[in-house]
Every structure is written in structure tokens, then in C-alpha cells.
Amino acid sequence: MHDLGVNAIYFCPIFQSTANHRYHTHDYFQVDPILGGNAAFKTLLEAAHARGIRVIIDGVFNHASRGLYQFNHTLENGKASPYLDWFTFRGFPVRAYDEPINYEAWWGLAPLPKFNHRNPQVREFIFRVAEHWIREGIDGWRLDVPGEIDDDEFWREFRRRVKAINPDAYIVGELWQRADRWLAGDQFDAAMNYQFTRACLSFFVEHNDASRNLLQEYSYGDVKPMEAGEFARALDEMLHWYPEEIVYAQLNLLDSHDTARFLSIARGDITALKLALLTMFTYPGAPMIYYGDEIAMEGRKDPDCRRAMVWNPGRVNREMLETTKRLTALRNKYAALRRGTLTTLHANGKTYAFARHYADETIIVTLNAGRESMMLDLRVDPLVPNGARLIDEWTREEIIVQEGFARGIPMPARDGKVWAVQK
């Protein structure tokens, strides 16, 4: 991870469970023994922190599992259990292994009984779990399906408890649509930005009957092809949805354990993935690499998108890996890419250019999602003065700004470039 250039790791659930994906939590205070238990996690935390890498873990607080002590107690003791009000039962004895079940469960799935969050004991239990792991050294929480806990005050208190221990802890919610309600500054720091994902699928993936079928299969049926102008407007709109500090903390992603991999939706088109990654690493917010994207792993929808990581060097796409390392190094190099404003400079057909500006740094990104190479005369004033030089970050090619234009910018087909401005 350190070699890849990342500075944070987000883990899917790690707590004790009988499910490989661990969304069926048995014990929120124990790391699964199969993963090495609490001792191994402590070693990992220390090693990550020593390298400047923060660790975010998955908080599954909407539902637990039939193996959770409190649920199992009701299963064994019925109405005599003191934990009846931790869940919502519709009769006794509890039918946890026979259909139909008689309790509230996530999507009606028997292994995933839902907590009763109106119960003060349940709320306090979850808050104690959140506090415990922050004290143990984690750097934040990714919250699973938080919108299904329909209680703003619950999440406000969650935030207060977490931030009281570590004010810098990152709280990010799995919210698939626009999330104003949760991103007003009093609940979450950010959301998983699937709107960014959709925009990249719309612009960089070439659409035909095959791609439309894949998008429908992968639950992206609302994704339609975009020209550069629509793409630019979509990216710009996202920057104005929420308070600025939240926009710059948004978790931008191209795929996840819940979606087909971007490369598979693009039918193996590496150029689509590279263009999308370049955009993600130069756009405001926190870019997230789903494990394996950096070596061009493919995977259709869940569970195929959760394949085991490829460690065999002979099966790694080295070009993709070097491209990803180059992008992480780029973002780490320029404050403008982490904190700067974004200004659209050009958006026409399949070509898009924008600038990131912060203090005395200006970075210009040019993207060509089309199949034809071209030369672009790019108007850059008043952001870039006459006489300034645009220097290609990787080839060191230079273009001098004259009369407000950077003329003759090469736009290779299905490729992008990054230009640093020297005044």
C-alpha cells in the first residue's frame, strides 16, 4: 500500500462473523479470528500508522446476525429474554431458521436481524462500539446503509461521540443518491460518491447495445452516454451540492464491493479506466482505488466483483500499476489537486479540459475520450497570464501562453494529459 502511494485504507467488515463478507456481525468488539483477531489488527494499525497510512473500518450498525449474543439469547429464551426490545419480533418462538421468519430483517434476509434503534440500550451499545475502536486507534468509520437508520439524532450523537475522542476521524456514509440530509455538517463528513461513478461511466465508456445491457445488468440502467458539456456540468453540479469542506472530503470512486468493476462494464477497455482514474485523481475529493483496479482486475456484479486479490506478479498488468502509482504521486505532489478550486476551460464533443488552482499553483488537465487525436487551442486567461509556460507533467513538453491561449495542445485519442503552469 505504501509503495502504491495511498495514505488511507478502508476495510470491509472485519468483526467476528460466520460469513466471509462479515456483514453478519457476531461480536463487534472482536476482530474475526480468521483474520488474526484483535492482536493482528493492532499490529496492522501500528504498521499502517508508522507509514503515515490511516485506517477506516466498516460499521454495520443497521443489522447484526443470528449469532449476535443478544439475538441468540432471544432465540434460546423467547419472551423471557431481557433483549426482546433490541429487535422487532412478530411472534414466538423465534423462527430464525424456518420460513417465514417472524422478525424484522434487512431485506427480509433471515441471517440479518435488524436492530431496534429506538431502544436506548441499542443506541448506547452502538455508540460504545464506535468509541471503543476509535480509542483503539482507527481513523474513522465507513457506515453501511446508514440511510436505513432513519434517525438524524442517532447519527448526530454518533458523530459527537466519535469526534469527542478524535476530532479528525473520518465518517463516510454509504449513500447512493444525493445526500444533503446527511451532509449538512452535523452527521457525516462525506458520502461514497456514486454520482461521480455514473458520470465517468457515461463519458468514458463507449456505449452500444452490449454496454447498455451490461449497465442494466449491473444496476446502472440510469446511465446514459454524455458529451463533454454534459459531463462538465455533472462534475460542476456535484461541487455545489454540499458545504465546501464536505465537497473536498467526498469519497470518489469508480467501483466497489457492491458493483461490477469499472473495467468489466467498459468491456475490458483499459483506456476508459485510465481516463476515469486520471479524472478522479485530479477532481476535488478523496479518490478511492478498489483493490485490484490498479492491476486491471475485472469482475462482474457481486459476488464476482469480490474476487480474491491477484498477487502473482506474472498476472499483474504492470502498465496499469505504473499508471496508478503515477497518479497517486501526482496528487501527493500538488496541493492544487487536493485543495484547489476547479474551473472548466473547455468542454466540447469528447474533449474536456479543466484547471485546479490553489495559492500559486495551477494545474491543467486535458482529456480526450474520442477515437481521433486532435490539437486544441485552449483559452486560459485570466487564470494563466501571457508568457506563462504549460509543462507536460510526464513528457516535459512546453507550451507558452500567448494572447490568452495555450495553442496547439496535443490531445491523443483516448488519453489525457496533465500540465503544470510555470509563470
Second form
Number of protein chains: 2
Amino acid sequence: MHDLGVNAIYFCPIFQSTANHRYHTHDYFQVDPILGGNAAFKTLLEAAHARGIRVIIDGVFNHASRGLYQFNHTLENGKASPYLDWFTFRGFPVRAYDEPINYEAWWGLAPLPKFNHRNPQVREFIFRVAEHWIREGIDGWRLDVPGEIDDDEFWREFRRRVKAINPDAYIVGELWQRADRWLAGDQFDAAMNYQFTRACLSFFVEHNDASRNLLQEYSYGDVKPMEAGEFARALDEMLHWYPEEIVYAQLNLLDSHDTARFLSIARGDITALKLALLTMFTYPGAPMIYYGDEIAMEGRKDPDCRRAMVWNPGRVNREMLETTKRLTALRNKYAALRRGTLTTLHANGKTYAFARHYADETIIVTLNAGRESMMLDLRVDPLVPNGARLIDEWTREEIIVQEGFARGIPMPARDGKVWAVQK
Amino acid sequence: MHDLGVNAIYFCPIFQSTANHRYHTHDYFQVDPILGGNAAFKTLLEAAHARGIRVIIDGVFNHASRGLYQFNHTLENGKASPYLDWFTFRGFPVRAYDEPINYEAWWGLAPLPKFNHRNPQVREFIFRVAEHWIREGIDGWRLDVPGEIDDDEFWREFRRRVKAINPDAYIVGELWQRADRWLAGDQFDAAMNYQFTRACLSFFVEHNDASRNLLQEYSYGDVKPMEAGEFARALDEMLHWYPEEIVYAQLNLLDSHDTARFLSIARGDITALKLALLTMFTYPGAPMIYYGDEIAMEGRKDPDCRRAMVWNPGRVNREMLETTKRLTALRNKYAALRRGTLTTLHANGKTYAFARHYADETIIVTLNAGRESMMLDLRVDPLVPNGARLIDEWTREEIIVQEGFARGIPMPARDGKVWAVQK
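With the form predicted on its own done, generate the form predicted in complex with a further copy of the same chain in the same format.
Next comes the full complex, and the chain you just saw is listed first.
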């Protein structure tokens, strides 16, 4: 990870569970023995922190499992259990292993009994789990389906309890739509920015029936192709949805355990993935690499997108790996990419250019999603003064700004460039 | 406890469980939250140790519960679970909440799936539980139904692993019959000595249909009344069943969570309980007071014998409490009672007398289980020389030994006396 240039890891659920994805939690205080248990996690946390890498874990607090102590108690004792009010039952004895079940469950799925978050004991239990792992050293929580806990005060209290222990802890919600309700500053620090993903899928991927099929069902749904103008507007609008601190903390991503991989939706067109990755790494917010994207792993819809990581060096796409490392290094190098304002400079047809600016640092990104190479005369005033030079970050090619334009910018087909401005 | 004069506590199961008796373990590494969890237990251990009191806990390793992680895994995943070989299944999917169940369970009871102890993973799991709690500071294990794990090597390994961490740890098995197989020195340090209990019930309790009824079903079964001669032989024989170290470590008891209380079997006759308690506290082996016996709590068969402890001072039998304290003090005072040899001096009809002897200390106990007071001429030679005095431990009354006899020992009805020999 360190070699890849990343400075945080977000783990899908790690707590003891009988499901391979671990969204059925059996014990919120134990790391799954298959992962080495609490001891292995402690070692990992220490090793990560020693390398300046933060660790975020997945908090599944909407529902638990049939084996969770408190739910199992209701199965074993029925109406005599003191934990009845931890869930919502429609009858007794509890029917959990025969349909129809008689309790509320996530999407009606028997293995996923939903907590009753109105119960103060349940709230306290969850808050203590949250506090416990923050005390153990995690650096934040990714919250699974938090919108299904329809209670702002629950999440406000969650935030207070977590931040009281570690004010720097990162709280990011799985919210697939615009999420003003949770991103006003009193609940989450960020959301998983699937809006950004959708925009990238719209602009960089050449769609056909196969790609459209991969977008459907518990995933993005319809994603309409976009021209550069729409794309630029979409990216710009998102920057004004939420308070600035939140915009700059958004979790941007190109795919996840819940979606077909970007590369597979693009039917293996690695140029689409590279263009999107370049955009993500130069756009405001925290770029997230879904494991394996950096070596061009493919994966269709869940569960195919959850394939085991490819460790075999012979099966690694080295060029993709080098590209990814170049992008993490780029972002680590320029504060403008992490903290700078974004200004759209050009958007037309399949070409798009924008600048990031912070203090005396200006970075310009030029992208050509089209199939034909071309040259671009890019208007850069008033941001960049005449006489300044645009230096290609990797080839060191230079273009001098004259009369407000950087003329003759090479725009190779299906590729992008990053230019540092030297005044 | 300290005030009562005891120096060890044996707790019935304390691990997280959905059953009030906790013989259905949900998690072997967590103390039940109802008991305050691991934190409360740690505090208790420290407080006990600070007072010189050791703590033994109940290890239920024959069977677990339907909520145990590994069993729950088989319920959730059926044949795909890696834990199938932790139990013994007769079909799939696993049927655990509908009769007939399709796995081996203790006495066929659905909530108590039996471990497959032939599986090395199961063995290792149990050994690690045993080691974990010894490391946490417990002073030994009481083993629930260990005879149902029909594997001497399992228990030998258990002993090696426990003793490697704490050579003084006490390992005591729940074995209701003579237990030579487990008490040769390579497995347990002791057994729960229900044979001793049976003998006391035979000699001190006046039986009728009501008492006989309380002895039946998952308990002692038939207990025939005994005269003093038989009682003396029974007590003497037990001392030769096992190696001496084991005899002196046996867990002697008058009742438990599995049996009607001694006092209830005696239909409230407190003289029976007091005579038996005096015998237990002056007999080789570790006397165990089942909570509440010291204040004359009653309780018929399980679950009545598991009533909550009476803490209300107004409902405490103070005389019984004082008697019990007198007996713990007595045993703490005389090494002869803890480590001495036992010699039967007299056994006839309803009267019985024996001596305990260690180094230069000799203690004589005289008991009259009959309904009539009498005087006893007790032959004490060659153990006690002529001219020595027998001093009543509590009244200080003295009897001088002459011609090998202590003559005129008062034997009040349904009572006993303890005499210290002064040479």
C-alpha cells in the first residue's frame, strides 16, 4: 500500500460473521478469526500507522445477524428474552430459519434482522462499538446503508461520541444519491461519491447493451452518455452541493464491492479507466482505489466484482500499476490537487480541461475522451498570466502562454495530460 | 466470602449465554454482559485475590449453543461452512429450530449441540479457551460432564496446557460415580464428591417418601439409609479409591445446582444439615458450601435449588451462619483437619467418632445422629496416650484419657462435637 502511494485503507466489514462478505455481524467486538482475529488487526493497525496510513472500517449498524448474541437470545427464549425490543417482531416464537420470517429484516432477508434504533439500549450498544474501535486506533468509520436508520439525532450522537475520542476520525456514509440531509456538518464528514462515478461512466465509457446491463440492478441504474459540457457541469455542480469542508472530504470512487468494476463496464477499455482515474486524482475530494483497479482487475456485478485479489505477479497489469502510482505521486506532490479551487477552462464535444489552484500553485488537466487526436488552443486567462509556461508533468514539454491562450496543446486520443504552471 | 472464612469460589458458568444457567455458551471469551462482562470479572478476580480467595470457573466443553459462532456458521451456510466438522450432522440443511434436529446434541436437546472432539480444530479451540482464562487469572476449572468427552488424551492435553501456565491450577470434574479413570493423576486433580454427599444423606437424613422423591431424576437416585457402621466404611473406603494427593483435593459437597438442597431433602431438619456440614469440614478433601446453605436456604429439585441468593438480612438464618463460620474457622485453625490421616474410632447404631491426626496435632470428632442423647466411652488408644486431655473446641469441657479410653463423652441428640487433644 505504501509503495502504491496511498495514505488510507478502507476495509469492507472485518467483524466476526458467518457470511463471506461479513455484512451479517455475529460479534461487533471481534475481528473475524478468518482474518486473524483482534490480534492480527492490532498488528495491521500498528504497521499501517507506522507508515502514515490511516485505517477506516465498515460499520454495519442497520442490521445484524441471526447469530448475534441479542438476536440469538430472542430465538432461544422467545417472549422471555430481555432483548425483544432490540428488533421488531411480528409474532412468537421467532421464526428465523423458516419462511415467512416474523421480524423486520434488511430488504426482508432472513439473515439480516434490523435493529430497532428507537431502543436506547440499541443506540448505546452501537455507540459503544463505535467508540471501542476508535479507542483501539481505527481512523474512521464507513457507514453501511446509514440512510435506512431514519434518525438524524442517532447519527449526530454517533458523530459526537466518535469525535470526542478522535476529532480527526473520518465518518463517511454509503449514500448513493445527493445527501444534503447527512452532509450539513452535524452528521457525516463525507459520502461515497457515486455521483462522481456516474459522471465518469457517462463521459469516459462508450456504452452498449453489455455495459448498460452491468449498470442495472442494485447498482447505478441508467447512466446516460454525456458530452464534455454536461460532464463539466456535473463535476462543477457537485462542488456546490455541500459545505466546502465536506466537498474536499468526499469519498470519490470509480467502483466498489457493490458495483461492476469500471473497467468491466467499459468492456476492458483501459483508456476509459485511465481517463477516469486521472480525473479522480485531480478532482477535489479523497480518491479511492477499489482493490485491484490498480492492476486492471475485471469484475462484473456482485459477487463477481468481489473476486479475490490477484497477487500473482504474472497476472498483474504493470502498466496500469505504474499509471496508478504516477497519479498517487502526482496528488501527493501538489497541494493544489488536494486543496485547490477548480475552474473549468474548456468543455466541448469529447474534450475537457480544468485548472486546480491553491496559493501560488496552478495545475491544468486536459482530457480527450474522443477517438481522434487533436490540438487544443486553451484559454487560460485570467488564471494564468501571459509569459507563464505550462509544463507537461511527465514529458516536460512546455507551452508558453500568449495573449491569454496556451495554444497547440496536444490532445492524444483517449488520453489526458497534467500541466504544472510555471510563472 | 472473606467474612464467611472461605478461600475459594467456584462459579457456575459465567460466559455469555442466552440461557439463565449459561450452560449454552454463546461466546467462550466473554463473560456474560448480565454479569458485567469481562471488566466486572477482572475486578472481581482482583478483589478476590487481594483477599486470598481463589476463583474456579465452570468449563462447559462437551456442548455449546446454537448461537456459538461456529455452530451458527453451519446454520447459515449449511454444507458450505468450514465448521461442519466441529459438530456431528446427520443431514443438511441444518435443522436446529424445528424437531427433529439433525445433529448430535447433549441428551438430544436442540439448544445444546455437542462438539466433535475428534476434530483437532475443536480440541485446539477448547484448549485455547482453557489457557486464555488461566492467563486472565482464574485458579482452576470445574469441568461440566467431562465423562461425555470419551477421550483420555483430550483431558491429558487439557491438563498439560493448563498446568503449563499455572501448575497450581485446580481441575475438578463433574463425575457422579467413582472416577478412577480420570483420577489417576494424569487428568483431573479431583472430582465433585457426590459419593460423600450420598453417604451423608444416608446417615444423617431421616428418609420418607418426600425425601426419596427429591432424590430421584437426574440426581442421586436411590439413597438407602445407613447405620453408623456402613457410614464409617463408606467414608473410609473413599479415602482409598484414589492416590492420596487426589483424596485430599476432592471437592466434597452436600448439594449443588443439580440436586435438591440437603436441607430440603431433610425436610427442613437443620440438625441433619449441621451434622453433615460438621462431617464435611472435618473430613479429608475440600469442603464446598453451595451458596445459601450457610443461611439455611431451601430448594427442591432443579430449578428450585437455583433460587436467587437471599441477601435480605431479615431472612437469613443467623444461627446457621454462625455455625458455618465456626466450621470454616475450625478447619482453618487445624492442619490435622486439612492434611491429617483419618482413623475411625467408633461406629455403632447412630453414633460415630473419628480422629484426624497430623504431626503432633490430633482432633477427634464425635457425632450422634440419633434422637436420644447419651454418653460414649470412646477407645482412643493407641492414638491418644493416657493422661492426655480431650478439650471440647467450643465449650472447653475436658475429658482425661485413662486406660485407653475417653469416658463419658456427652453425645447430645442430633449433634456433634469436636475435641482437640492436649498431651
